[in-house]
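Given next, in structure tokens, is a single chain: the form predicted alone.
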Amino acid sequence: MKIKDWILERFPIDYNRIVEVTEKAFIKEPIPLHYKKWFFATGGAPLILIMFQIITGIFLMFYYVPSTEMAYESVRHITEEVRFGFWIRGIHKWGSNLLVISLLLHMTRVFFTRAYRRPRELNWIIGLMLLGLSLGLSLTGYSLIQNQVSYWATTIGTNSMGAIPLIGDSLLTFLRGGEEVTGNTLTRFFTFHVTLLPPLLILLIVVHIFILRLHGMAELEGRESEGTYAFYPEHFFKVVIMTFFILAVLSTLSVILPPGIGEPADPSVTPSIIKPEWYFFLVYIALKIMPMNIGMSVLMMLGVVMVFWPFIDEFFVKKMPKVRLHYFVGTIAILTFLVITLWEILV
């Protein structure tokens, strides 16, 4: 008996139907013509980076020890002694930064082209959830190093969570595993980073792509009749090129700017300057210039506006069809984010 016949006997599935559906959903998927421009193909970059994060994260788990006594030493061992350890850790570190950048670029493109408009509102909301999960992974991963900077950044980050109205105190205790940042905090952040957030991220990606396949890629507003082209081969090879380009960039950054390890965490010594990672600068400044509870309330209100923006925008489009509110709101948001981020980096 042939191997193929043996398999078909035990898995009596209509493989021809599977091939037909796969070909229709992926190989021959119609892509709007404007996606031939690289700027419009930013949606693939986050998926590629997430794949790199998962692969390098698995390699790092072979050596990382999630305990206050051994976490810092295990990171040092990976960085300085494990063969290609600095490269794997560098790809993981820089990958988290590029992941946030690629998600922001992708959402910026979606926002300015109004690709969130009916019937794609749900995919916009899922995209925001993916951004939130990615930031959560970055925060929890950053804290696992257990050096001086990451320890105090974790302390400040969890303090800000404590300012959330109504649930702040309970959330703070839950995240830290107590009143202070201790070994319980490290254990919980490791659990979030490895076992809780990644499956949620993968699930939302699957749902995100499924909805995208149901509705198809959004065409530019007012240019719906421009035509389409098949996913394979042109768009497929564009994704392949993007994958190798991203790997080259990550490898270059890992070699030129290898990840450091800093000084071991010391709860008794507070650094003179404590700043979070760059993607949290907006939150950092908001909580710095306003009372923490007010600042967190304002940030949460902005988050609610972003979640319901497709519906808000649709309302204003019906009332004022000639006014492009999303251009104004998007420009203000981007300029504010860039000015604050660059200011905190350079000053």
Second form
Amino acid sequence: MKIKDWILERFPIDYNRIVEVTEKAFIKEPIPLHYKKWFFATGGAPLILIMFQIITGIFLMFYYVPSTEMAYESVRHITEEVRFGFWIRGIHKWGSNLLVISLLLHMTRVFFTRAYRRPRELNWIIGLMLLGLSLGLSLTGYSLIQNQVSYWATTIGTNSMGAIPLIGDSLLTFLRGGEEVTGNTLTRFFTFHVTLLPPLLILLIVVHIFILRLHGMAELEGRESEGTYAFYPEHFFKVVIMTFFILAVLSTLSVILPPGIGEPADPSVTPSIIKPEWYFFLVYIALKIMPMNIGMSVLMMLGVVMVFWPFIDEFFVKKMPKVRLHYFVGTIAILTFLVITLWEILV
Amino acid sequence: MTKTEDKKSPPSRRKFIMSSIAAVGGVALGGLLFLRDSLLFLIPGGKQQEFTKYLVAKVDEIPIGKAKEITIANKPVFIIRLPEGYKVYSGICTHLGCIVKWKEKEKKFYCPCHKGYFGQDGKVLAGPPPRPLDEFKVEVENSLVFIWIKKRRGGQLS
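Having looked at the form predicted alone, could you now put up the form predicted in complex with its partner chain?
And the full complex, kicking off with our chain again.
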């Protein structure tokens, strides 16, 4: 152990203490038995996917050029000419889709088991912020391709931000870097996508996991004394299996459904059929069937209810202990989301 | 250091509070200024208005009931000839900024993004747009159709 001693002499940390803490916090972390079921491991999936997003994102930056003249061409170059370019881009693209899906599954699990209940309300809210950041990363991400969907999604997205009372106009100009969607908008979205949002995402993930570890994994209501098992080895290898499984799924998707590039952005023609990515269909429908102010207000109200849901739920649990309100609300929310999303995909 | 300096009486309470306020206030003011200037840097400003007269069509070029689409400074503009005269609209949907299409058979403008419809008078017929299409002031002079365009910063037109 000469090397270890050499390093410890020059980097004098309390090695044993670190081992002790790691053991307590990770390796021997007690996990309630019901987490052996796969559905309860959905929180790990987003983390793994984000890891893949970071790696493939860095790879893509080696070739991507964030300028109006070169963006589309560089994405085409990556997809069609760079060795394994379609694969890396495919993983990044499908990874973003799976990330949203896995976040929704994770939220569903947390919601139906009421894992957000006291004292974990704050972690639910941080989770929602992570969902918001992921959606922000998705939108800024697909705007970078500079195809028709990018251009019009950016136009519509920033315009709907402009409808927010008081700050709307300034926000719009800030996001676009001017009054119109131009090259400034592209470099801004690039900056958001690669330098501002990812560190924020990582920071919030650290806080999310830190709070999780401090409380310990949530127990099932009514099964508080079911017993536990240690993180290592069983749960650890579950994560490893999940990582390889996700990589296999992403690879398969990139090969079977390779990422397309679409038509280059044309500010003078809006395509006859134009829709956002599927995870924005709820917003899309709201803006389609309602006047903008009402649509935006409804969406914002929905956001507020989601943020405060743990407190709302607790209030109703105290008032009416026999009614399992979250089952109704959750079921309605999921059905609405599925119906709207499938409707827009099929119609 | 001499001993007399060491034994200097502490500043009075009033003086201490005043200088604390001055120090904290100064730093806060500096911080606010920094914040304001950063925001100003990030949000491009400056506004001035000028109007330009722009030739868009010849009088006999468009038959009654038909429309012509042209591009002015990368922005689509529709010139439509109605029995009562010419109307010129911006092709930018008033909802969220997509570009409308003229449907000649239905005599309607259609926005593909959220299914908004506008009539040939520019008014909203269906869908979510909050207001009619933006209209330009038209002037017919020597068999030529002109519109008046407001010039914005950077030569952009609206």
